[in-house]
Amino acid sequence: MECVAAGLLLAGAVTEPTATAAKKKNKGTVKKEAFGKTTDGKAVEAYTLVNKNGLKARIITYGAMLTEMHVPDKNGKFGDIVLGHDKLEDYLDGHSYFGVTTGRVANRIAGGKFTLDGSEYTLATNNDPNHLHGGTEGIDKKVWSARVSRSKAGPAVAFSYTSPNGEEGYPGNLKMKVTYTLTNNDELRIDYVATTDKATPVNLTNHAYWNLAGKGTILDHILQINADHYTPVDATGIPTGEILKVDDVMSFIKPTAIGVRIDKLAGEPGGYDHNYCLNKKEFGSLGLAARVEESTSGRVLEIFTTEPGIQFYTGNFLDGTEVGKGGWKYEFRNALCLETQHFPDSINHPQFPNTVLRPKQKYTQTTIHKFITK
């Protein structure tokens, strides 16, 4: 099935409880706590969501960032399966976009330039020679406001931030709201809404780093991506403009261990960092994008999204210099990212799904992470 090219749709070890015990104890709660202050004195808060089955997600107002996701393994033992840090200071010192809400435009824009309605805009080239993930001070480095949101599905928190006109070079005042819901069906649901007063590109996503075993390599994780096509890239990670059918190296149509063919990819450091064009009958419909399974824990992650693409990244730039939660040194390919989004550099490729949001339009997207054990 061809991918859709349509318009924008508007510290130490902790003993974890078992799933059975958690289910008896928790009926679905939200807990708010202080999580430090930024260098300019802004208070950062952490919101911990626990559903009736004991699954736990923690999101902080700095970058509307997912910092913890605790789910059970096949024996009912809970474990944290996302990379991150214990303290705010470790995030402020710079990190690999662990769990952040990314934008205004996730992924890359070629040369940090685009033209919209006859005007050329210049952005930071923070991934030389390209613009990456919203720039030097993107929305991932802002303190968002938050409020507990009512939802019959499970505990929820809505995070809001307005990016002012000209911030990081982008036009328009962009109002954004990102709502995290930890449903009682064991799903982490993320709903995005944005509006603007001037035409601007928008492409939001969450940049969680997943390791379903909670430690070690992800090369033995079994991955399936519902995509027959992908967008090949140049040496700097910018799409060539082509949409090609997946070959033997790129295909994950059938469940495949991530490490089986990864060494066949050229480049330094190599590995997967590619956008897949999802198989969709209708743009904007919620459909299965990817499925990941880890055999030792029995954990399974299924990702559903309304977006046309998903960026698969295998932690190629993790090199042990970042020390995360519990003292874990994040090494090469200790995690994977599956970022649901529009295609990279879409603003410079008219044949790609449109990322331009205009006044009186509404940007919306939904991504669901479903947690299963087998």
Second form
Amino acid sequence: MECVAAGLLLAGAVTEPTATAAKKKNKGTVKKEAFGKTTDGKAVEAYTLVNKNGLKARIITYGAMLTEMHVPDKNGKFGDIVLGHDKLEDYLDGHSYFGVTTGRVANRIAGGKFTLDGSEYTLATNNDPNHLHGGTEGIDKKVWSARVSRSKAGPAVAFSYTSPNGEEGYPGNLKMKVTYTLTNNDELRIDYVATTDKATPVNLTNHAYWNLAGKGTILDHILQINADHYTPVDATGIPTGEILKVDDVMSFIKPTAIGVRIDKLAGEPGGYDHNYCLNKKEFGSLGLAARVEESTSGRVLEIFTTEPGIQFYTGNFLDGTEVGKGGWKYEFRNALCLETQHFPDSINHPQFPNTVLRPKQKYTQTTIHKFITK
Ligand code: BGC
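Return one more block: the form predicted together with beta-D-glucopyranose, after the form predicted alone shown previously.
Expanding to the full complex; the earlier chain stays at the top.
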């Protein structure tokens, strides 16, 4: 089933006075389509947002996941710059968190354990010995409900999911809403809101894998990260608790090609997989976190966020076995992730910015991905 028209479109809603339609057309469109069914028969839908300049983002209700992001290159030619799959079955079979909304708590929690208000909680451990990205069946594997949302900024869709008390071991019924807006200023803006009925840790992010050339290696992408410090980790990826100054290998304060020093990072398979502590005057304020540039396409991605940290991950586990959209075999160093977040395992490190959400409080996070060409 497919339904297209000017302005905000829902299945069946196609008649609009011409003048209004034309006015709305200038603001972009939203198209809703069926995208298959989960193994337990739940219908999954895809929402395609197109802004007034023709940029296109596609998000599916399974995992509130960004599956496509089409932006122009320096010659005006559009290309899809995120990794993903063509069919729902390929996501259901298991994948590398391509474009998903990650949580309830993104990244790792040590040993899947934490104590909050005197109670000890045990979470699902899916990344031996730790809890990763919300557990065995995190919010990236749930079917969210979707609603086209009216925004002056551009076409938008809001995705909602309530994670019940005890899901993956977390306390509290956690109500989440994630709104994707493709603004007419060529930004993909993601706004997250959550509330709970019992104190619980929350750390939501998006796990898009970017390749600004739309193919090949990311080692020649030029990266800048606005961070003087990072949180070093142990052999299982858990922060040691220290906040260290970036050294020569870790620093992206000056724009630097990703491949220049990557081989100096020890580990198997090696590469960047680190949380950077963003330089910020004030927590919660929207500031530039990172900038990525790719010279052959002329594409530039700037990321702004309200979050205190960003996980820079060079897709270290891509090894050519996962075949994605259009038959592209995702090889080592074919993509990078820049996940805006609170620091990993914050619940076990009181010195890190707080991730505990309490009843009557509202969790919010905003991240803006701005697309430019040069
Ligand atoms: C983590 C990696 C993990 C990857 C899974 C990243 O956010 O930092 O350690 O392997 O997600 O896709």
